[in-house]
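We begin with a single chain expressed as structure tokens, specifically the form predicted alone.
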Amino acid sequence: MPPIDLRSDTLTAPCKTMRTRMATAEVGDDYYREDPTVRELEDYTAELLGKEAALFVLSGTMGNLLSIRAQVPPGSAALVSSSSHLHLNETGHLASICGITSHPVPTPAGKYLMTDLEKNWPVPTGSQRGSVLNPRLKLIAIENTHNGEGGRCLDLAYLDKLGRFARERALTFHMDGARLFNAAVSLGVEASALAAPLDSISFCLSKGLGAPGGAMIVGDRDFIEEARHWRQMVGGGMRQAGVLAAAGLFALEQNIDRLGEDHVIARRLAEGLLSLGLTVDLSAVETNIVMAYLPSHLPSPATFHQLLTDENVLVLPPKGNRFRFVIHKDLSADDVDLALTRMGTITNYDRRFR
């Protein structure tokens, strides 16, 4: 049996037509910046969001981190989501790189409650600077979509509070948008809105985009600058990066309209496993992710995860009872309704468990 992978919507292929703009793109050096495909991406997707500049990075962990090392001092705290992959899986670069203290803060359905925030970092007064002990707030950081909150949407009205809350408070707003176009599809509006409160943004060419690779920053010139500088440090500068960046360039004019599809096969995923007795909140899957539970009638999230692996249907293993399914181009509807066969066959308790 084929496999269905349904781990992560990193895994697409390119597609022959990316491959020929690859093999077929005009390079030069990017250290020097005489990439014109390189240049061509960044002037593309700085108009695409709406800010002054964009950097070509090699992933969006790197864009994260250059994206707050070049914006906010060592030594600073800085607001994160407790369920970001910003604080959870990026090998704790806001410490050991940006030197910067979390405050790691609970994101139902993505979201900062501001009240908790308001409550809790109120605006400072008059010449009030808080203890010498305590690290000064520079940051607030967010994610959209919110992968580990199940690609959870933040919309318009949400990021202009809390656009307004950093403000208020000067912090350096950055969003991690690793998976922003699917926002922007899923909420009807342009990726330039979701990005307008933003300092900074970083986003991921490989993420449902289909690109084999590569990232990108966005914000003012300065700041773009400044991360360039970074990139240098950590080791991201490039070469002949043409041959990738075609392949980011293609992916920006061609795979984000698709973006809905992932969506609608999503909910048609959700919806089987569901019907297969696993716990699914429908309202919660806006995008392309699912996350389901496993009833505690049915086999440990251990062995229902090999008894997946086995059937060759490949997620990534379980966080307690929660399994992460996620669509991507390189999956149809017909491939998701294979799946949901062949995880029918393990969900058969009556006839497999008792």
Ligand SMILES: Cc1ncc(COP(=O)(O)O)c(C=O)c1O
Second form
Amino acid sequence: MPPIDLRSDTLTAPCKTMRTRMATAEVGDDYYREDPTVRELEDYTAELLGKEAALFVLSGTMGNLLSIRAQVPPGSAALVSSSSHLHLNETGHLASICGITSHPVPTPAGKYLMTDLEKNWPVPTGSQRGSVLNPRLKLIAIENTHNGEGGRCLDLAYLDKLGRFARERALTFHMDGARLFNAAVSLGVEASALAAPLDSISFCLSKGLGAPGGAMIVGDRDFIEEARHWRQMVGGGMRQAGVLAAAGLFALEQNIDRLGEDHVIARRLAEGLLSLGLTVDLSAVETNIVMAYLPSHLPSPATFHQLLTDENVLVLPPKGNRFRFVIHKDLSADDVDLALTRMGTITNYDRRFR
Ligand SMILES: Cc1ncc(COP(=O)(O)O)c(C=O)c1O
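Can you now output the form predicted together with the ligand? The one shown was the form predicted alone.
Below is the whole assembly, all chains and molecules, this chain first.
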């Protein structure tokens, strides 16, 4: 019984054509900016997102770290989503490497409530003199799509509003867009439109886009040059990186539009989970991530997780009674149907043992 692995879209494997493109990539030494494929990827990315420049980095985590370290001085403060990857899952680089105090703020459905931001303004901004005691707030970060909130999209109107809020307070506005193209496809807008209000964006070439690694950061030329310096500082400079950049180029050229297929399959999975008795808010399924809650009449979350594993349906351990299921290009509608059939044997568990 082959496993059906719904743990993450980080599991995508490079397809044969991507591998061929990698194998035949023209390369040079990127320390000297002489790798033509890396340069092509950076130019292509800057144009795609409508920004002056882009930098190829090793990972989404490195993209966030460099974006923030290059723009915000140590000793500052940052507003971050309390359920964001940046806050919870990046080893604390904001504190340890960037020297920044985080102010985590809840983001139901992925969004800060403007009332939370306006009324409970935590610390003085860069341009506003407050108590000498407080770190100065210099950055606001968002995540689009928001992974921890179920792949929710931040739309243009919201981004514009938050962009204005940031500009009026002289805050740097950064987007962790690890899954930015999922948002663009789901919202039916260009990624460049979603990027427009931001000073910096980091997005992943791995995950749904299917490259074996790598991420990009984009913004204005000075910022990217500063980030290049910090990339070197943290040991992220590469030599003949064109081999990996070729995968990124292929991912951006070939794998953006098809993300919509993942979203359709995710909805199919969400509807299936609902019919098996799990609690799912279908209106919250906007991209490739499905959050499902285990009702109390089913086995405990830990038991349910073990039973899923026994049935070879792989998901990460639950948070409370919440399970996350993630769809990507290497999972088909048939895989999802099979997973649902296997899960059906578990959701009947309580009937079997009553
Ligand atoms: C929202 C988000 N941001 C950043 C990252 C980090 O990406 P990487 O694994 O490439 O460091 C992830 C990884 O899953 C993510 O989900």
